[in-house]
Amino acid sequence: MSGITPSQYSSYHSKVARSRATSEPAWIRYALTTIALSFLALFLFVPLAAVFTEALRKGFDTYITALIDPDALSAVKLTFIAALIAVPLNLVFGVAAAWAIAKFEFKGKSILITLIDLPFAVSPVIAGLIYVLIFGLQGWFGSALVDNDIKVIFAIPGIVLATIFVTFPFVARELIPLMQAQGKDEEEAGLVLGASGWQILWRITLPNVKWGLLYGVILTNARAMGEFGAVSVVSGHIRGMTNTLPLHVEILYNEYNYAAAFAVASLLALLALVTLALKTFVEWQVARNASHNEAA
């Protein structure tokens, strides 16, 4: 063991301990690989080809007069809107939760951790109910709403309110455990040079959780698109006017318009593709970016 120091002699001990640890018998891990791609093709790939199957079954004409339909185009517009105002809202409510719970301590922490959790333990069925009663016509401000003519349920405004509900988790608790992690060390070095509080948002703070601000997004739009249970009951199911994708694929289904059905629903399998796709590019580069710093 001559030449040989304390720390290579650790780090030698711990590959042969890591090597023993997986090094399990072939069988073991051709059993263990083929039952986790059987699951995978049983429940993930079978169904989504399974979609486009049915969705290109009477010809793509077909397919495109259901997509060019005045509802589905109007689904789709206002499943759009819906995710261009919550994603951008819960964005900002994302970086100022994680920030204040990460970098400061303040009474109503444990609180605030607890709201943003919410979404997680509540049905979204549950959620939208709550909106009915809140803002519905015989809810708390019912009335001054019907005075003020100011429609909130089966509108668009509900929709967008349910759809906030159920997304504004994402993005702060992506953030919370990575600016933990970073520690405060950064921030206040810019606070001793004479950085202002944006500054350090903007120069120090953001730039270093990047990447996972990009995942929480990613994973917020994601839902606001596909989000049905809380959507459903604050929409009323008025056609061409509250129906989002997901609902709008329910009535087609529900008419035994399986074709225009599954066409639609195709649209959702493109983005949650899509979603797939960019979620994956930006795991990579944050495990890129995590090599790149521990071998600096």
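Positions refer to the first chain, counted from 1. Take the two forms, superpose them, and find the largest set of C-alpha atoms that agree within 1.5 Å; that set is the rigid core. Treat the numbers as computed from the prediction; the structure is a model and nothing was measured. Compared with the form predicted together with its partner chain:
In this overlay on the rigid core, residue 198 has a C-alpha that sits less than 2 Å away from its partner position between these two forms. With the core superposed, residue 123 shows a C-alpha displacement below 2 Å between these two forms. The Cα shift for residue 108 between these two forms, taken after rigid core superposition, is 2 angstroms or larger.
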The other form holds:
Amino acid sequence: MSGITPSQYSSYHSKVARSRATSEPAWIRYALTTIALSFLALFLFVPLAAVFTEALRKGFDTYITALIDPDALSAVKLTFIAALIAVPLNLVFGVAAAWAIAKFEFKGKSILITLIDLPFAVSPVIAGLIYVLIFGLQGWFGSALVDNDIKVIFAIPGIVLATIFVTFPFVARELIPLMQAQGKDEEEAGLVLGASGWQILWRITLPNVKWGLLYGVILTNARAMGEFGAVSVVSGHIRGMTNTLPLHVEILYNEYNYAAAFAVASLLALLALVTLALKTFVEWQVARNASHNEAA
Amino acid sequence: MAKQKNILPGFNLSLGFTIFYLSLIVLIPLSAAFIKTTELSIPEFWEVITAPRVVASYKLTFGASFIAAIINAAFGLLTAWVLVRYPFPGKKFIDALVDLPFALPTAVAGIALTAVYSGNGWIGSWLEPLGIKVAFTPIGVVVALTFIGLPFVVRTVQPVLEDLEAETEEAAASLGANRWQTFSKIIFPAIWPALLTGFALAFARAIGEYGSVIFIAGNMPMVSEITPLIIITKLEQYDYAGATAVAVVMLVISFLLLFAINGLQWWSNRQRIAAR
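Hand over the structure of the form predicted together with its partner chain; the form predicted alone is what we had up.
Zooming out: every chain and molecule, the one shown earlier first.
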């Protein structure tokens, strides 16, 4: 150290102290990174890769055959029907709930927010069970439904109801904090300038929360198309009739038709990957807008 | 302070629709479960929910969920730490993939984990010679529940770690703390509420999980049968009252957890605001 002047020494010393203060030695960094990535590999990456490997194990022809099988196609159709009904309904609910909760003060608001979260806390199996208790043969409306020849349980309406239940909170949960953070100054300005309530909603509120809204819709859709437990209870597993894609995967798997089961599963895995890509894109947009607003 | 009058329109309509839809889809159907159990007398109800096979399923469900949530707390904290603090190639991609268990249908997760962890699977064939059987045992249940709870701890801890000011750590170091002391005395107390919230969320999610577990569990009564499967089995035997009784036990526990989690999140947010 004889060649170092005191001032050089102190700057050298503070540099070392700073790097020690805010980070760890390199070997600890590498070790921690390796452990974390190994954990993710064991539980995420390897199983994800297995879906596609197993799907293509018996060749591309078997893969395509499994996907264009009539039962598979009707499962695709039913999955889309359930999502097409559940997503818009929960979207309208999410906007209404967020408008009431974020823009107004009222008694029991925190209880209402907790109640909206309830479906997250309920096991999917129980979500299916409660609709069986109401619409099933022995249920509250069971005999009335039979008299009028309406089927809810073991039919499409039951599947749609169960799907709505399990995806119930997603849009509302995304929108409430966003709309609360935005306040109501812009809406009040619009009102003073003569805009109607619907104009305010369409032109001011919804454009302000569009990315959060899109994110909520993406999550709702992913869960709606992938729901298994709740739908399983109410569907009755009638092939070509009341099977959604996840239920079709289960049937094929239980018949030891692994290649076909994984082929159909790979469709759902692709849907999940697209969902994650869209989600990342939306988050990127939100971050860009935020930095834009700060700069302005 | 005088209360300002709210001039925005649509309060009655939006709140009215919210309460109507909430009642129709969630509250009335859930109340059906509680009303259905009143068909059973209290001794009958007690007998159903304390039958040996049902009690064995509680032990497995809650035990495996607890172990999985502990694994997720430890490795989720580590993952969040590595994602926030250390650079490595492909980090953005891996960060996005952490949410995979939220997006991947549970049935797909179930068959994929079974394929990987069964005796002839990619990972199972390494573990079997060591005498560790994962698929079709309670360990398989823990693996599936770890998978579905994985994002919770990472996603609750990550934003808190990002918010931490470097100054406090520098101050600790300048006062002579070593890195471990800085972590245990400065960083850990700041992330503790978020860690606990993530743990509780992962635990609550695991208790109700069905789809990913039934493929890998083997579903042997008394050994690897989870409580949601008990409900399904009773339903398939048309024992609606019995299925509902077990469901009510789970519902009550889930509601208590939900309230605990709301309290934890409130505490966690308050800690973060106080830290600023």
